[in-house]
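Taking the form predicted on its own, here's one chain by itself in structure tokens.
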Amino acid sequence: MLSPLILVNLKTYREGMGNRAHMIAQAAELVASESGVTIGIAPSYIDLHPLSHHFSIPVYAQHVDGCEPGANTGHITVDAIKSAGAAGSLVNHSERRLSLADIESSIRGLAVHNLISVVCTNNELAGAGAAAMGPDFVAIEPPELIGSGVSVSKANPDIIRRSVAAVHAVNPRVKVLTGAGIQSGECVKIAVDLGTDGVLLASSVVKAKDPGAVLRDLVSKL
């Protein structure tokens, strides 16, 4: 298996905009250095360009529309993350979900752009629709879980094992995240025990006062 992915969405935190993004940003390129493992971030719009240009480590949007670049005001088009220097994009965020049409459309755009695609589910059932679709990656994340300092690998192993077997029944392709509550070491190599490729969080490192820290932490059993 190659590295597994942790994935930092900054979502809009107030810790995680200017100048606390670029700390986050070089606590996770240096700790990324350190250990050999992938770590990626997924920051607001406006610090996406500056921290795709700054730093090494992949830089995600956290949403993309799959429409053309035109007159779509208000959009956010695949062509501009491209441009400003991401990675790829998180799609369908329980933040920010969308139909099945948008997704389909926003997955498709990103693989026109050679970006990688990270649609967010919130089961198995899901999942597996998801991998029919032919993103690069598949995030599980329970929205119970989902900022309640309880990790999905320990309240609900079982709920990772299904995910992982209905997405790659559907396509052994599809690489699998989870997400909701991961906040150390443990969960992080639970979640990979169990068969994933990595784990999409946010608070447990935005919020933190030494996300250095906590980031070596996470990968600290890998």
Contents of the next structure:
Protein chains: 4
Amino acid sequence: MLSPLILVNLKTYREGMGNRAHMIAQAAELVASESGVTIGIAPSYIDLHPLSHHFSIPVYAQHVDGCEPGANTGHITVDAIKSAGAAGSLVNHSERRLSLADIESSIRGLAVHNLISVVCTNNELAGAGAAAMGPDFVAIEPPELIGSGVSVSKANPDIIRRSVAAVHAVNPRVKVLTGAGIQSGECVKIAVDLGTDGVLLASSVVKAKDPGAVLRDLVSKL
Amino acid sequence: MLSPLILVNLKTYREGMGNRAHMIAQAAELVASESGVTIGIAPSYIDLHPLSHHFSIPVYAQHVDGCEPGANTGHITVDAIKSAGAAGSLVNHSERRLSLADIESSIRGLAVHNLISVVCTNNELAGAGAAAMGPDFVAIEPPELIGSGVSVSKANPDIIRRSVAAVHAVNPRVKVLTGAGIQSGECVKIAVDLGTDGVLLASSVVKAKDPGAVLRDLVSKL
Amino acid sequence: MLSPLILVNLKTYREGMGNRAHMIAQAAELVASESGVTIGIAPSYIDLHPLSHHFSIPVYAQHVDGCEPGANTGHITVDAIKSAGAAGSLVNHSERRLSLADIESSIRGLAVHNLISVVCTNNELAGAGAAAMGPDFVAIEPPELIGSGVSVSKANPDIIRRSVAAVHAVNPRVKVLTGAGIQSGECVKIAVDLGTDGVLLASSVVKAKDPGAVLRDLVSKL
Amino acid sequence: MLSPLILVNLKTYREGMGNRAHMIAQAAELVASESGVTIGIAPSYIDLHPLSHHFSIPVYAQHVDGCEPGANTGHITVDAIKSAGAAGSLVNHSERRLSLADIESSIRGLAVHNLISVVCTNNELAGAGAAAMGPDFVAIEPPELIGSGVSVSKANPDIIRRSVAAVHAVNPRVKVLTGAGIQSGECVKIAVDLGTDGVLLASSVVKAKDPGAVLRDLVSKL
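Same protein, different state: after the form predicted on its own, show the form predicted in complex with another copy of the chain.
And the full complex, kicking off with our chain again.
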């Protein structure tokens, strides 16, 4: 992957379901194609298959259970998201924390099925812990900045530098995403200049009146 | 609802995904139409929309989060399953246990959206606890019989009687399902004769070579 | 129990550990003896045995696991708190939520050992659910008022009335405690007048400069 | 630490509470003193303070919450176990799994208070993940061997070799314990020869008629 990844988490926002999910995916596809930047989208389980079917951008699950197919009522297996066309999955998002054993089995299950794993963590030490298990990406989101409207890249560039260093000290092949408060092309530019491979963001795109305009701004300085 | 409910939980069995899910749903639709018995199916989140779109039988989610739309990455809201065409949802299955507060919010959220709640519990006291929160159904599955191949209706009819009594003492409008080891029309007949409103079952249908034949047997004594 | 119960949860407050825990217990013992009101205290597991050994007031665990003795590393069994001299335990506190099955097994385990169960819940429906499982007390703490400094008995007396009604409709022998924001004798008086059997409170006593003075005020209108 | 660590987890076994806990601690103290091998014991929270007060061997908590003192009802803080005289704590035991963030905060909290962290994991990748967060020890217990009566050191010495390599590749200062099925001095000897720094074990000591004899055998080949 040469270009950074802009990964948009639709969460369960009302503004990120059904028709709105399609509209955001369409905007993402257009901006990705214009800019050459990779833009991914992580919708509800329900929208995984329709979005991956209708659009060329990579579609991610918001969570996956590392368990094998079997007696696991209410779980979502790697098989299931693969059959829905997912390119990968978030793992251990701050709103869906997992045990260490479950993170490890999710990373492994995704790798076995050639899907991309993006493990979310809250600080550089936990990021190093995640990196040691060999995911494709570690996304570091300082909890104090999540949903704060304050961009980590402006508020605390040092935490980004330290995170990249901590992750790469353990495993230099693991890519790093920056999360928490990313809102503009300038935030993305700072994050990438500090050594990360992209950003993970949510409300600033999903809740925007014009998600396409926000996406266009996000890639504008790359 | 005059007829009993036969509710088939596909879990995450390999034999209950994708094409197999469609095949089981088709068989269920046919047997339901022949017999007049209500047969529901609870597939993976991924199969919720296609199955409810293609078949006339009620389709249930295996789990739902009672939270409102919002910042709940990796969760599945009542809104989301409703938009996928679900008739209702299992809640608190033994393989996906929830806190009391989350069970209550799931029951309430389902009711607000006119969806059916089926709360699973492990014994009559927990069943009474669930019933007091006003769900449509309480399903009681003694953990020692789950997946045992031993039918609760034969092994321990008394637990069914006590469960029905415990649930109805708290709230006589709550219907009771029997789970754990149900395999034949005779099991279903006993369960219904003991005062329950149907059965919740999984592997005996899902893993069968011919799910239609098993379903036909299950409704044969009603 | 003729008198109301004032139950003081020490949480893991720095001001409620070690020497401070002893000081608060001593004040509670004194005020209880002066007033004839029952005052209980729920300290850290570490302080359970010393406090129940040194003081005559009832000492509660803040949480108990309903599991039997066995391979349950890091759990706290009913046996363990009984051997430490506990009179009972909080169950399902909002800061330590449990599954329905675990609440049921905790209530049952406490009853088997003649210990008092105080099940915490967040609203009247969940309170009714808890009551149906037959605990000694249900404590209802509206989450929006916890730690708010706003007393439920002043802000929302109706929720207390409805809670008492909901609990007693299911099981009239279950006593009701009021929680969230209780700070003064007036709050306690209102709560008791509305039909509850006492209050569950924490910071207003634990973090007070003079916990004895606060306790004396709490019982002053009874 | 020059000698290996034999760490005995009393779990919540009936045979590891109260008087039995004292008896096992006494035996451990005697065998440790005779042999020069470090023998630690991880009792119930209730027995932490009495055991660390009465015996010279290191006493560990079975679990600790990484949260700060505060509104954390039912949790056990590092402060609390430190005040009880603990030398350290197990973290993330297979019977008490934690999220990655909670493991990280527990390790950090223990380090801040100069207590020893022993993070349990289920395989070498999860072990590497734990090691990257800088605990004192990582204990690797293959789940298929826990409580099996089959010793990992005999059944699968390769997993021990790979675990040591995986942990040390990430952080060579982290020591490795072997768990699961350890029963004899020969098992301990193999484990140490394969590069680990000791063993974590439970039932073979706790449920023994004569725990002292078992302990004496365990250290006999060192």
